[in-house]
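Presented as structure tokens, the chain that follows is alone, the form predicted alone.
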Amino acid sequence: MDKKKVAIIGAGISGLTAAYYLKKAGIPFTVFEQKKFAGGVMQSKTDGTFLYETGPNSGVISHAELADLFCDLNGKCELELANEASVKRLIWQKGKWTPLPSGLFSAVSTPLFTLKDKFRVLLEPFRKKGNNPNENLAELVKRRLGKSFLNYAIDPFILGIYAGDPNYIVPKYALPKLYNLEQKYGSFVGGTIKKAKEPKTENDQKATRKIFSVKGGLQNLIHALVEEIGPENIQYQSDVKFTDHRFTAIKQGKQETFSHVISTGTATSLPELFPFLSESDLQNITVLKYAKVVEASIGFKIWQGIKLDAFGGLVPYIENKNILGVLFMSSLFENRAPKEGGLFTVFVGGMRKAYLADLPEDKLKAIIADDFKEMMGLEKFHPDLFELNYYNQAIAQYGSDSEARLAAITQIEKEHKGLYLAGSMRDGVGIADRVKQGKELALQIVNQS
């Protein structure tokens, strides 16, 4: 242990939680920070009305590793459960939310779907399995489901998620639990059904789905880990480059040697933050597409719209709006705006409407207040709080390039032992994949003889 020296790139989510769990294990690390604070996008605020995140707005507790964290930083910070309004969905339909199924006679009524693709559904399970493990999510549901599934329930949802285009994300990348549904069982609908009946290990107890976020705002979460890895341990608007001999770092002409590296940054950082990495060691991880995103948080002391009990609409790319959706945050989570009044998240840009984030900021809230006025049955937009924040890099987009991505990841630290290329590159991109990630990638170390 006395040998085991760790640098981490990056004061997010991923890099903090690698860097507690090194703490917890006696082994020395410093964090280097870019930005004068930590938690990268995950951050909240409040004006003393609403409290209002500028990055996630929530997650879903869809790995045992983050129930974990939760239980080793209890006292710390507070674990919040989304109300019982989380469970339904909308869609926008032919001008008018439409709430998704959630069972078999909701997916029977539903006009969501055409006819016949509810009669495909009932075939489903005996289509054949597919045999491309790089065929995109379009071609995938469109396959055993039909066009109307991908357009009202899993294009929304893609969106939801990736902000992405089906078309270009593949599922065995992206999706990875729904396309082994099809690969282990053959089917989606019977695939669900025989895995709901085999015995769950304590870890999938854990892992209960439920969509979470942290009493005060996640950035709450995010100032319990600093708290326990130590302040002194960050070193903020530090920018480092390493040499390749025992990863010395170099800041500001001083060196420091490091036996272990993660870096938690996006792929465009590596070349200049790993400057002994040649551009053709890296050319098929810098290549990877992120999503631009511009993130709007809306808020009313007095909500005249239409009733919140939902945990909010996403909008299909075929239904022609410019906003990716809304979501419900005063109807989720407690004291998020007055008792009468509504605080709204709403996305914009996205893969296929990323020119939507290059507009000047008031073109794009006259874009965004016209969307929102008519799918929230607003006479007028006079809200209380109007705030956007623009993120160029928002998302990862996990598409047929995946595969050649982690194939050149896993030649780099093999050729470079202690060296970890992690983050939102690989792995995937919600708060529960990168809390596994941090976790998985501390506990190598500390096992390592």
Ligand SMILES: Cc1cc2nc3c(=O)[nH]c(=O)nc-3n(C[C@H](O)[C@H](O)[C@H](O)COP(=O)(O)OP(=O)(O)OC[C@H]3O[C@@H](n4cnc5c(N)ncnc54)[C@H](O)[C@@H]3O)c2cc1C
The other form holds:
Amino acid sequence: MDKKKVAIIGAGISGLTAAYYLKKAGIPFTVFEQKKFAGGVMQSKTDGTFLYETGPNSGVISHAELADLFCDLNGKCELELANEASVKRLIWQKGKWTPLPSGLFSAVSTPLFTLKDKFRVLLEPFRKKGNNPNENLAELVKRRLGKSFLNYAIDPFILGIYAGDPNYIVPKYALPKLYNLEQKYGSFVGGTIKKAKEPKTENDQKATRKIFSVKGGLQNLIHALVEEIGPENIQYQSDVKFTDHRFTAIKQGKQETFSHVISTGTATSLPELFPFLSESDLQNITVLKYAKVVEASIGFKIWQGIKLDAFGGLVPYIENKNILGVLFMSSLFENRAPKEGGLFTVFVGGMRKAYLADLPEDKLKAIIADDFKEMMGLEKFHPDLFELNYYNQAIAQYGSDSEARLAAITQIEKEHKGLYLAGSMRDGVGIADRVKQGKELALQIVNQS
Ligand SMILES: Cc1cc2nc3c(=O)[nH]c(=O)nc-3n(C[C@H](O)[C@H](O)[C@H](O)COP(=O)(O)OP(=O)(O)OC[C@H]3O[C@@H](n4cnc5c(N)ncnc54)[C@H](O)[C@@H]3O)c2cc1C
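Now show the form predicted in complex with the named molecule, given that the preceding structure was the form predicted alone.
First the chain shown before, then all remaining chains and molecules of the complex.
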């Protein structure tokens, strides 16, 4: 079989992006999706009053591929950038919200960091470069910046992206840009300044720190991709598995052969999908940990709490509260709640409070209500929307097992040419990372002779 024909496992944003660029190049493919619908965790909902996300809430345009995807889909769905408020981030400290410093003056005056650590930052450019590629984030930050920066800047930041534990996360794999600042320039502060002065390629310029969603909700990006891909090319409720021989897909007794397979599901889905891969082939991949998360959508027709002039607030672990953070969704994007109202997303669980994500709905709602009321300045908690969505394997955690995992993936892909073990088990967990990976894999296949 010399003609290319690609099987894509999963109709989330990773799989759909790969499918979209294969379609553009005229390469035949089938997307196999086990659920009844596309989008994976990216789902938007409306109850007629609120428009809310039940998975990712927004993304950062951190890769050119994401900006390009929106250009390619021009007219099919509309990018929505978060309004100005999104630059302000709040951190919960000693019973109140404090803005994360955004400039020199606020960095000097903020109560978030100790005086000692503020002085330490001045010396950061002169500190020795680390040489342990598996050093965890907590160690790295304590070594370069100090404990208060870890507790009140980096810890909440890593909660916001990974629902993770800085003592587990390894920057080389989880935050490669940060890791490279130290490795390439010897310092976070100096590296940031030097990097800003370097000439930017066209792709560098497309990648920004802007926060985005899509008009009408992120799901409109999914609808646009499905429309472009052709709904007939997606098989829902699929229980496909593959044999090695030219990747023969077996589903409901029928067989179909593919030249390439891209899998985008979780690490734990691999043994069933690819029974020809041995347990020892996969053992360094299937051990990948995922954070459990519960996402609560909370809406009020009339908002009577604190001023919502920020992206939202994050709650450092050291503060000993139950919720991980609150996003002020109706301040970021248009038409999410009535004009006088408010729409919020609250996250619970994560690596260090996974037990909360195991609680039944009534118990968890009561816990969320207590924290929300206190933090958001409400006398009473009577929301018009209060919905929980549970995720057992929400976010992959790139820890010190990453080197072995990536090596195992490379080895399998070498031995089974045409097989790509993708999805968030590698290359980043954000929406932009997923789009970049999907596009790059599709183009690799397109460009293979
Ligand atoms: C609660 C939550 C909040 C998040 N918030 C943000 C955020 O605010 N910003 C951000 O950038 N990122 C966020 N993320 C991460 C981001 O949403 C994800 O990385 C991204 O959407 C994942 O896309 P994906 O296509 O890789 O995976 P998924 O969306 O998980 O899609 C994978 C698809 O594969 C299917 N599948 C799996 N196994 C099989 C199989 N054997 N056969 C057929 N189909 C299969 C699944 O059913 C699913 O539809 C969040 C994630 C979660 C869970």
